[in-house]
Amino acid sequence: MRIFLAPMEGVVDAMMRDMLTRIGGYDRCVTEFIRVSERCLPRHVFIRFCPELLNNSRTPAGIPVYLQLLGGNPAIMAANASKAASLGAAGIDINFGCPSKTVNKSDGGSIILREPERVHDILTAVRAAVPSTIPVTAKIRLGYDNTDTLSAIADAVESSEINELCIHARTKLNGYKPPAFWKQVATIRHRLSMPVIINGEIWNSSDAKMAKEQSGCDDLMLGRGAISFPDLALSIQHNLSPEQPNGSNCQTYQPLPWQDILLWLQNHSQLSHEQVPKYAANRTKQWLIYLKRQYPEAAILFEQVKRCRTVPEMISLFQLSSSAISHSAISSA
């Protein structure tokens, strides 16, 4: 079983990839999508989205990072894939899954799923433009507004001869609303000779187990679950280890305590403030909203920082919260 960190625009940037892969459990990351429209992009754009290119396309923890492209023109997508490969990308991923109305109106993301032949043309062009030593992968949904074209999409992907396919088990119309339809993936998995990765609505080890069983996929991709539960990949690896009977471990996995999460939150906020000050405060608040699902303390902290306009203000409150936890622990002892 392999576990991959999903590309989430405006959330899973290089700093988040660095942090989550340091915590551990991941075998690969994928960047936020790079929008490709009319030309071959300059080097600095690829570096901005994937600074790991300067580190052999790996996070500081040594985890490979694939660079994701989004667009609808096969030739231009191929040219940019070739450029990314020349810059040292560990792999190229093609986005056919983004449900954003803005992206879809610009001929990118999941809207292309309405035309399986275009999926084939784009993937075939990219595969031909990239050296065979560099993997090409794709991410799709079950379809655009229904699953009627899913088999045709699967055939289009298979004939392109790319290396792997990730399927977000919802249509574009479903958006991110639960449930994810893992069983739908099983209906086409047998049509594909390549590895298929299941994605969507995996929040804990139980979800991971069901997603694998219902989809028939061996590998997982984690998105919002990874942000809500920073050591989710470790939890899944522990609880679904093949060495354990029935995929369960005799010793229950203990998630990271809130005190540790608070330190990661503080460090990530400080780095964001240094590197992307314009968005740092909002990104920190956004992460706290995700964390509320796993940690009740995050809800309390969010109420304290939601009116803060700067990261330094937030960090002061983080430090106060951390000090209060330490004092409470000493008093209890």
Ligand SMILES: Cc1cc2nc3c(=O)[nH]c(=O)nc-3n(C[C@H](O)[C@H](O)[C@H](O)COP(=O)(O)O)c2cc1C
Contents of the next structure:
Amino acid sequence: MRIFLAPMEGVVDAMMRDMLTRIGGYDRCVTEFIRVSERCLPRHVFIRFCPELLNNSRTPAGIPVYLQLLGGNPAIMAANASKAASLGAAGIDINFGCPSKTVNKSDGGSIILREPERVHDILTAVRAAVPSTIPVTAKIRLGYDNTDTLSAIADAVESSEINELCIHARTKLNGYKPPAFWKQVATIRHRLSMPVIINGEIWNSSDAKMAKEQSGCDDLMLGRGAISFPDLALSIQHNLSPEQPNGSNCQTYQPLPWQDILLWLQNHSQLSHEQVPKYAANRTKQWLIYLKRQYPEAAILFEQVKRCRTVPEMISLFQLSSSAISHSAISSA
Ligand SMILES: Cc1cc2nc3c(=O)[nH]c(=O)nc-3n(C[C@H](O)[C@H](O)[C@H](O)COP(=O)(O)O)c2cc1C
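Structure of the form predicted together with the ligand, please, following the form predicted on its own?
Up next: the whole complex, starting with the chain shown before.
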């Protein structure tokens, strides 16, 4: 089983990839999508989305980062994929999943799923433009407004000879609403000889187990779950690993305590403040909202920081909260 960190625009940037891959359990990351429309983008754009290109396309913890492209013109997608490869991308991923109206209007993302032959043309052009040593992967949904084209999409992907396919088990119309239809993926798995990765609605180890069983996929991609539960990948690796050699079950995984998460939060918001000051405060609040799902303490902290305008204001509240926890640990010892 391999576990991949999902691309998430505005959420999973290089700093988030760095933090989550340091915490561990991930085998690969994918950048936020880079929109490709009329031309070959300049180097600085690729570096902005994927600063890891300056580190052999790996996070500081050594995990490979694939660069994701989104667009509808095969020749232009191919030219950009070739450029990304020449800059050292560990792999190229093509986005056919984005549901955004703006993106779909400009002929990119999930709208292309309505025309499986275009999926084929884009992937074939990209595969041909990139050296065979560099993997090309694609990320799709089950379809646009229904799953009628799913088999044709699977055949289009298979004949393009790319390396792997990730399926977010919902249509564009389903958006991000639960459930994810993992079983639907099993209906087309036999059409594909490449590894297929299951994605959607995996928040804990038992979801991971069911997603694997119902889809028939071995590998997983984690999106919102990874942000809500920063050591989710470690937890899945631990809980789904085969039994210990002596036959006894592994002990249940203990998620990182809130105190540790608080330290990651301080670190991450400080880094964001230094590197993307314009977005840092909102991104920190956004992360706290995701963390509420796993940690009740995040909900309390969110109420305290929600009116803060700057990261330094938030960090002083995080420090207060952190020292209150240490103080109560000392007094109860
Ligand atoms: C805020 C947000 C941004 C996203 N950005 C991207 C993106 O840039 N590229 C992409 O392929 N998918 C993107 N996705 C979709 C996720 O990669 C993933 O497929 C989806 O969230 C389902 O997985 P989950 O249920 O584990 O979150 C995004 C999802 C969210 C919620």
